[in-house]
Structures are given as structure tokens and as C-alpha cells.
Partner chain sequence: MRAATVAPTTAEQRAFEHWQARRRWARAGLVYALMLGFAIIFVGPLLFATISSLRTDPLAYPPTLAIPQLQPGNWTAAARLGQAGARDRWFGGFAPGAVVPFEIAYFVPDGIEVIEPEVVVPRRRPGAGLGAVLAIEFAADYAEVYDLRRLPDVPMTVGDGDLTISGRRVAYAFEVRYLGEGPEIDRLPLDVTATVGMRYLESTLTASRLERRGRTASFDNITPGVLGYVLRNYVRTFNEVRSPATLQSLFLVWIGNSFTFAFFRIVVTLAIASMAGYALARLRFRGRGLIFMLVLFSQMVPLQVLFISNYLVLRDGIVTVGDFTLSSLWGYPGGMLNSLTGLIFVTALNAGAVFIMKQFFESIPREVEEAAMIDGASHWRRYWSVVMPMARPALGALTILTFQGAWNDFFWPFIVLTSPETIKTLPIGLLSFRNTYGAVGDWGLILAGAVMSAIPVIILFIVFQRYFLEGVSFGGGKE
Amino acid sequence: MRTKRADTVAAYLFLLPFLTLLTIFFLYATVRAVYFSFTDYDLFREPNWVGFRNYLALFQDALFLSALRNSVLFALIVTAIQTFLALVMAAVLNQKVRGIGFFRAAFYMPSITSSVVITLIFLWMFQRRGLINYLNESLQRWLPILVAFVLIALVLQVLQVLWERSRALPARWTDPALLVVSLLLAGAAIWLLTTLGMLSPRDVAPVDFIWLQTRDTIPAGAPFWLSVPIPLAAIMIQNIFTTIPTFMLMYLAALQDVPKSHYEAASIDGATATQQFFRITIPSVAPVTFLVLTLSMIGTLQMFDQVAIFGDAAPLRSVVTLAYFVYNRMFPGAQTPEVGFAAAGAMFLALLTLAVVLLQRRLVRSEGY
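Please give only the structure of this chain, in the form predicted on its own.
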């Protein structure tokens, strides 16, 4: 008993630094924030109890409603897209081919790069004369040649497959060897047509799409709660790009445990790669999908840093989220801090995140996972 008691004391001593930090910076801070949310505290005067006035005032504040709309749409859209793309990318990188380790490391790089650096790069890319508009302009200029290349390659592929099958040889429509020949011949045909002047890039006006300094929404004229501000869509693109690799790694670890015999049996039964993906891959990684969805929903609802870095590059109402709304009211620059109002916003965000996670857990369990 004495030895067991000594081990228990030693364990608590090792945990003491963590428990101290948890108590001060989480438990104590949470209790204080809950208390301040019911007061009119502003850092300079003694807090006065105002009850639920701060919570009622939230839904009368236009900036808070914009932040709520932006956070909910951001969480739903980004979570759906990056979860699906992360699973697809993991399925592709789960193949045993030469050099696959290099591609796994390369695709994971955006997740370990500084969020500030990535945001600044995307901030430059989304300028009116930035990379995104330049690529859009180049695509429009070369679109006739690209369409011609794809059509020629498609026709050549169909002709080759039909020729092989006429000789009683097995040939798939996506046969890699035939596809390489089709692409090479299509490239040669495009070079010949451009040399003869039969094909050429078309003249297009410079793309001047405004990504940041605008209040326009997608789709234009949609109701307030269904419209995505264009600057927020730019942040969505960046967030999806930087977060997919992390979730891809989780899916990749889960796919390593899926027995290869399942795919072999499905192939023998004639299942296509698409059928195997939806009937084997997705059900097999369902527990990881729940984890990815949970982490993604929490992260997107609390998204802050990218909005803060964008700063004055976009109208505040077009990019503000609930987390940034709390920060904006807590540290309003030259104005008096609204600590009680900001605390109420923080409590609302915490309750919203908890409700979304619990609802998601209930829905996923109802599906049998």
C-alpha cells in the first residue's frame, strides 16, 4: 500500500505542471469569461451585472450576424470539400508504386509550412494582377488548343481500343500504354496544326476579377444566409489547400489497415475502381471520417489567423468570423474594449461548437458507425 501510494504521489507530481497550466489558463479563464459575459466589464471599471443583455445584443449587432453567417458557411463548405478530397488523395497515395514516398512528403508539405507565410503568399496570389487571375487569363487564351488536344487524344484512344478489340485482344478504355500513345500523337498533331497556323491562342482581355476589395457574394443576389462573400471564398480556397494534407495523412494511416483481399475479391467480382472506392474504402475508414469531420468542424468554426492576416486587404464584414469578432471587440484599437460583450460572443462560439460536434456525433452514430 505504501509503494502504491508513493507511485500515485509521483504520478501527480509529474502531472502537476500540466494541471497547473490547465487550471490557470483554461478552467480559471473559462469561469472568468462566463462571469464577464453577464457584465458590462471594459477593463477600466468594476464589472456590473447585466444578465443576458450581452447575449441579446449579439443578435442585434450586424457585424455579429455577418460573423455567424461566415463561420457557419465556412465550416460547412470547407469541411465537406476537404474531407472528400483528403480521402481521395489518401486513396491515390495508398498505391504501391515507385517513388510514392516522395509524393506523400510533397503533398504533406503545405501542412507543416507556416500559416502566416501561406496566407501572405495567397494574399499576393489573389491580387487583381496576381497569379490566380493570370492563370485564368492564360486558360482562356489557350482554351481552344487545350480542347483540341483533349478531343484528338480521345478520338485516338477510342480508335486504338477498337482496333485492339477487333483483333480479339483485351483492351480497356483507360489502358495506360494506349493512353501514352494517344497523348503523344495528339501532342504531335497540335504542334503541326499550330505550325501551319490552323490553331493559335486567342486574344482575350486581361482578367480583372476582384477577390479581396469587394463586398460581392457568390452567388450574386442570394439571400444573406446563403451568400458567400468573395473574399471569404478566397480564404476557403487557402484553408482547403493547407488542411487537406493533415487529414490525408489520417486517412492514409487508416487505409493501411484495410485488407487488400477485399479489393482483390471485388476485382474478381468485376467491381470497378469507383465502385471499390464507394463500397470498400469509404465504409472501411468510417471511424476516421468521424474524427476528421469533428476536427475539421472545430477548426473551421474557430478560424481566426487567416482573417487577422488578411487585415484591411478585404472588407471586415466580408471575412469576419466569430473568433475574429470576439478579438475585434476585445481589442478594438483606440476604442474602449467591450470585454463583457466579447465574452458573450466567445461563450456563444463555444456552445455552437459543442452543439455541432454533439449533433454530428449523434448523426454518425445513427448511421451505425
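Just so you know, these numbers come straight off a predicted model, no measurement behind them. Numbering follows the first chain given and starts at 1. What we label the rigid core is the largest C-alpha set whose atoms superpose within 1.5 Å from one form to the other. Compared with the form predicted together with the partner chain:
Comparing the forms between the two forms, the C-alpha position of residue 188 differs by 2 angstroms or more, with the core used for superposition. Residue 261: CA moves less than 2 Å between the two forms after rigid-core fitting. Relative to the superposed core, residue 178 undergoes a Cα shift of 2 Å or more between the two forms.
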Contents of the next structure:
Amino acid sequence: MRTKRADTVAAYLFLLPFLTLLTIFFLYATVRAVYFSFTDYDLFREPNWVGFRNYLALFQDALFLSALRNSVLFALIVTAIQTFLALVMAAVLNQKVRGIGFFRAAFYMPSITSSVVITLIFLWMFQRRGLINYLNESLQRWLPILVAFVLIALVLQVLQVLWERSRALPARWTDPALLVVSLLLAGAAIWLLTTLGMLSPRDVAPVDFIWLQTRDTIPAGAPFWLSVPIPLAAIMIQNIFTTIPTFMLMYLAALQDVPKSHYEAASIDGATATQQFFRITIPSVAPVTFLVLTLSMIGTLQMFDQVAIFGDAAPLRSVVTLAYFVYNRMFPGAQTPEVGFAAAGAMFLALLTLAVVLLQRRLVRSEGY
Amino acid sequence: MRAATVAPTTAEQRAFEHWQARRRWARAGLVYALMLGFAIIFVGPLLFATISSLRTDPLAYPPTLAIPQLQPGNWTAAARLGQAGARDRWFGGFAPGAVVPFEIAYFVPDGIEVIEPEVVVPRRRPGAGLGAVLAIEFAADYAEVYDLRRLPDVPMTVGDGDLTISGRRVAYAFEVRYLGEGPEIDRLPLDVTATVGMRYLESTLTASRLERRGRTASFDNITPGVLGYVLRNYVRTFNEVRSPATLQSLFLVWIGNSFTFAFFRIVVTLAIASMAGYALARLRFRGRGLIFMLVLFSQMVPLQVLFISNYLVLRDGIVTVGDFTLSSLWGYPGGMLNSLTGLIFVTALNAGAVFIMKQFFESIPREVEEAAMIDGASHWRRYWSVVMPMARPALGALTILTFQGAWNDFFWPFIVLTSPETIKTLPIGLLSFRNTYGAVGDWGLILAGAVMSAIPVIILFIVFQRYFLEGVSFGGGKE
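Given the form predicted on its own, state the structure of the form predicted together with the partner chain.
After this comes the whole thing, all chains and molecules, with the earlier chain placed first.
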């Protein structure tokens, strides 16, 4: 009994610094944010209790509605695309090869550098005369050659597979050895055609797509709740780019644990690569998928840094998110701070996050993981 | 190899084995090609930005990897010119007594009259923002162009295939001299304007840009020195951006602030998290479950909920009783906004670190401590002398992850450190670069600053890759 009490005293002494910080910067902060959200506090005058007025006002505020629309579309689109691409890339790379360490380090580069560095680099690439528009222009210029290359490679592949099958070898349409030959031969053919002058890049006008200083949306003229502002799409591209590698490596780790025998058995039964992907790969990494989806949804719903760094490079309405809305109402520049209103927005964001986490947890439970 | 291990088979079976081996090789080759492709995609933007940060204007169209700053010919020229300008082959300059020889060559098609080009040292302000304000001395006030002479013409043709134009190469040589006494000036800009039809070919140093439809070859600095030429934007980052009050180099100050912040945050995090982790992992006490639940829960609440109150807490000096504010203990009677101490306070709450330490302490077998327990050692002795020395790997990992977190942290410094410029950390400082220079399209300085600020974490990552990869399983993805 004595040791128990001594333990308790010692434990609280050990925990004292942490508990102090937790009390001031978490518990008190949370309680105060909840309280503020029911008041008209503006940093200067004493707060007055206003009930649910702030919460109701949120849904009549144009900036908040833009933020809500942007955050939800951002979270859904980015999560869907990056999860899917990460899984596909991991499945493609799931081979036991030497030197994976080097590539893994390379894949990680975007996710270890700070959001400011990555966002500044992307802002530079999204300028009107920047790299993204140039790549787009180059793609259009070289499109005929690219199409010709793909067509020639395709024809060569079909011919080779048919020939091997006629010799009773069980070649698949995606046979890697034949694919290498097809690609090399197609490359040689393209080289020949271009040097003979039978194929040449097209003349195209420079692409002048405006990514940042625009209020346009994709798709143009869609209903408010379904239209993605173009600057927000730029942030989406950046976010997908920086987060894919992390998720891809999580998937890769999970895929290495899937027994090879499953694929071999399916292969003997005649399952195609696509069928194997949907019937074996996806079900065996389902627990990782739930983790990835949860992490991705939380991260994207709370996106803040990119909006702050974009600053006046894009119209506020086109990039504002829920997290930035809270900041914007707390520090609205020359206007009076609306702390109560900001707090209500923050509570909404917290509840939305919580709802997503609980929903996903329930899904996981019902699936039995 | 494989054929040798199985029993002798028919020729047909051997052919089949052979066919399968070939497919394995091909598949490995394709996987390597794909990995290389992905690596290019993921490293590409960083690498391309690094290379473009050397360009005079990283926004010059089209984007290219063939930039003059990467041509060895320009390096030797830059060193020679730097030596001629200020006896400094690394950073160059323009000092009294300098005699800078320079040549420029044009292609002139047949039938176009050659007119001697006009060589001017312009009064050009460098860059935007403070750099422009601080430049008081201009090379134009001290420089004079001497001895402009035409070198012998060389016949040449340009173009290829059917479209060749014949003409000649017309070259001029001249000297730029520093007249009389005066201060040493950072740079010596130059504009050489030729007549219509004369096409700029080359010069001692490649022109920074061609203006007025290619008639004017414009040089930002013809006496740069090697580093002043190749790393021009990097030198500008340190030299051009200064605090108006103290004239300190802001970028240097920000680097210092970032290291200070990271250092103290590591110390504070290690101390608090290891103590709390030890108590949660090893001691049985009332409220343990509740505290652990709070640890988990506090990681789920968005920062935007917490920052409203935390901002006010810092502003009011943490705790105020009458006239006394707690923050005056650290020398901040007027609140802790815009101070690194305040930033360290508000970021010291790191529930993730507590969680990591708790997990680690639980993985140490209890028997290790039992010997100490029999000796009657206090909890503190057991924590400090027995468990902590064993926790070095975990503390090392936590140090590296905390450094990365502090170095890259954006949200809290953005809230807490707003003015003056000298209090900012690197990420926030870079943001004020963007606001100042991005607006006028001067991206060289922004990219150079961004690349430099990424270097410490990249080095750390290359050396301690293992810890970062473990960090993924600890803390999950990063947005």
C-alpha cells in the first residue's frame, strides 16, 4: 500500500511538466475555444454570451461556405487520388530487387522537406511562364511522336505474343521480356522516322494557362459545391505529389508480407494481372488502406500551410480552407477580429475531423480488422 | 544456374526454363526503369529548382538545363574578371585601379552595315526590396569605357540545311576602368547596344539577358568572380536582404533563430517526454488511464482549436496574478509573443513524443530495473541511471524527428513570430521573401533561400535515413 502511494507521488512528479503544459495549452485552450464559440469576443471588449448565433452565422458567411466547399473537395479528391496512385505504384514496384534503399531515399525527398520549401517551388512552377505550362506545351508538341511510339510498340508486342503462342509458349499480353524488345524496337523505329523527316514535332502556341491569379474553376460553370477553383487544383497537385511516396512506402511494406504463393496460385488458375490486383492485392492490404485513408483525410481536412504561403498569389476565396478561415477571422488584417466566429469555425473543423475518424473506425470494425 | 539444380530434362523443358529466366530478367529491368522514372518525378522538382536557382532569372522562358552558370568557360572568365575588377577571383567586385578587359562578338549577315556598338555602364539598382534601398554607390559614377576597338572580322555562316545565311563574325574589345579614388563596389553592370541586324553571338561572359529585341546585351555584373557568378542568387540572399534597423543579414539571423529554436525544442522535448513516458510505462497510479487517453486525444484536436487561446495566453504572459505575469520570470513582462521563448513554450507540448517514449520504455524488460529496485534506489535513480542510458537509440530517433519538426515547423512560428523580421525562423522568413520578391517576379532569391533552408534536413535524412523510415510507422504520413 505504501509503495503504491509512493508510486503515485513519484508518477505525478515525473508527469508534472507534461501535465502543466497539457493543462494550459490543451485542456484550458480547448475549453476556452468552446466558450469563445458561444460569445461575441473580439479581443478588446468583454465577451458576451450569444448562444448558437456564431454557428448559425457560419452557414450564411460566404467565406466560410467557400472554405467548407474547398476543404471537403480537397480532402475527398486528394485522398482518393493519392491512395489509389500510391497503391498502384507500390504494386508495380513490389519486386525483390537490389538497391531499393537508394530509390526509397529518393522517393522520400519531397516528404521530408518543409511545406514552405515545397510550396515555394510549386508556386514557381505554376507561374504563367513556369515549368508546368512548359511541360504541357512540350507534351502537345511531341504528342504525334508519342502516339506513334505507343502504337508501334503495341503492334510489335501483339505480333511477338502471337508468335510465341504459336510456338506453344504461354506468353501473356504483358510479357516483360517481349515488352522490353517492343519498347526498344519502337524507340529505334521512331528515331529512324524522325531522322528521315517522316515524323516531326508539331508547332504549338505556348501554353498560357493561368493557375494562380484566377477565379475560374474546374469544371467551368459547375454548381458551387462541385466546382474546384483552379488555384486549389494547383495545391491538390502539389499535395498529391508530396504525400504519395509516404503512402506508397507504407503499402510496399505491407505488400512484401503478402505470400507469393497467392499470386502463383492465381496465375496457375489463369488470373490476369488486373484480376490479381483487384482480387489479391487490394484485399490483403486493406488494413493499411484504412490507415492511409484516415491519415490522409485528417491531413487534408486541416490543410493550412499552403494557403498561408500562397497568400496574395491567388484570390482568397479560391484557396481558403476551414483551417485558414479560422486564422483569417482571428487575424483579419485591418478589420476587427471575430474571435467568437473563428472559434465556432474551429469547433466545426474539429467535429468534422472527429466524425471522419469515428466513421472510419466504425467501418474498420464492421469489416473485422 | 537453376537448370543445374533440377534433374536432367528434355531439350524442350530446358528451353522453357530458359524462356522463364529471360522473363525474370526483363521484369527486373522494367522495375528498375520504373523506379528510376518515379525517382525522377519525386526528386525532379527539387533538383530542377536547385539548378534553376543558379539562373539569373529562374522564370526565363523556356525552362532549361543548359544555363550559362553551368558552363566551365564562364567560370574561368568570371574568375579572371573578378581578379581584374577587385583582385578577388571568388566574389569579384569593382575597386579603384581596376582595368577590366571585355570582348563581345556579333554575327552580321552580308549586306548589313556594321555600326560600332554603344557600351554603357548603367545606373541599375539590384533586385527589389531592401537591396534596392541599400545600394547607395553605383559603378556608373566611377567607371569609364576605354579603347573600344574592332577586332579582325571572320567570315561565317549560320543556320543549317536549306536555311543558311552567310556573313561574318564581327568582334569588339574594350576595357572598363575605375577612375580615381572611391569605394569598392559590389558589381559592375554593363549594357552593350548594337544596331538592328547585328546578332549577339558571345562575349567574355555570357550576357545575363538580351533586351530591346536582342539589340542590347545586358550584363548584371561583368566582374563577378566564380562564386559571385555561379551562386549569384545565393550571395544575394545573404547580402541583399538586411534588417533596416541593424543592417544585419536577415537570412543569417533566421538560420540562427531556426537552430536556436530546434536546439531548445529538442532539449525540452527529450526531458519532458522521457519523464512522462517513464511514468506512464513503469508506474502504477490512479489516473494513469485518463492521462494516457488525453495523450492520444490531444493529437486529434486541430491546431486551429488550440491556437486561439494559446495565442492569448502568450500575449498575456501565460499567467497573470495582479501585476505579476509569469512570463517575466524569463524576462518578458509584456507577454511572450514575438519571442523564441514563447514559441518554445507553446510547442513544448508534444504528446506524440510522450507516446513514442512510453512505447520504448515498455519494450525494455522489467528485470533490468529490478536489480536497482532491490538496492532501494529511488524512482529518479532508476529513471536517470538505469533506464535512460538504455534509451539512447530512442532518444536519438526522437532528437532527429524533433529537429526535423522544429526546422520545418510553419504554423506556430507563423502565429507567434510576426515582427520584427529579425525574430523570424527560416520558414517564416522565406515567406516574407516571397511577399517581397515574388510580387516583382524576382524568383532567383526565393529559390536560393528555399534550397538552402532544405539542406540541413536533407543531410540529416541521408545520414540517419533509418530513423525517418521508423518515424513513418510512429507518426504516420505528413501533409
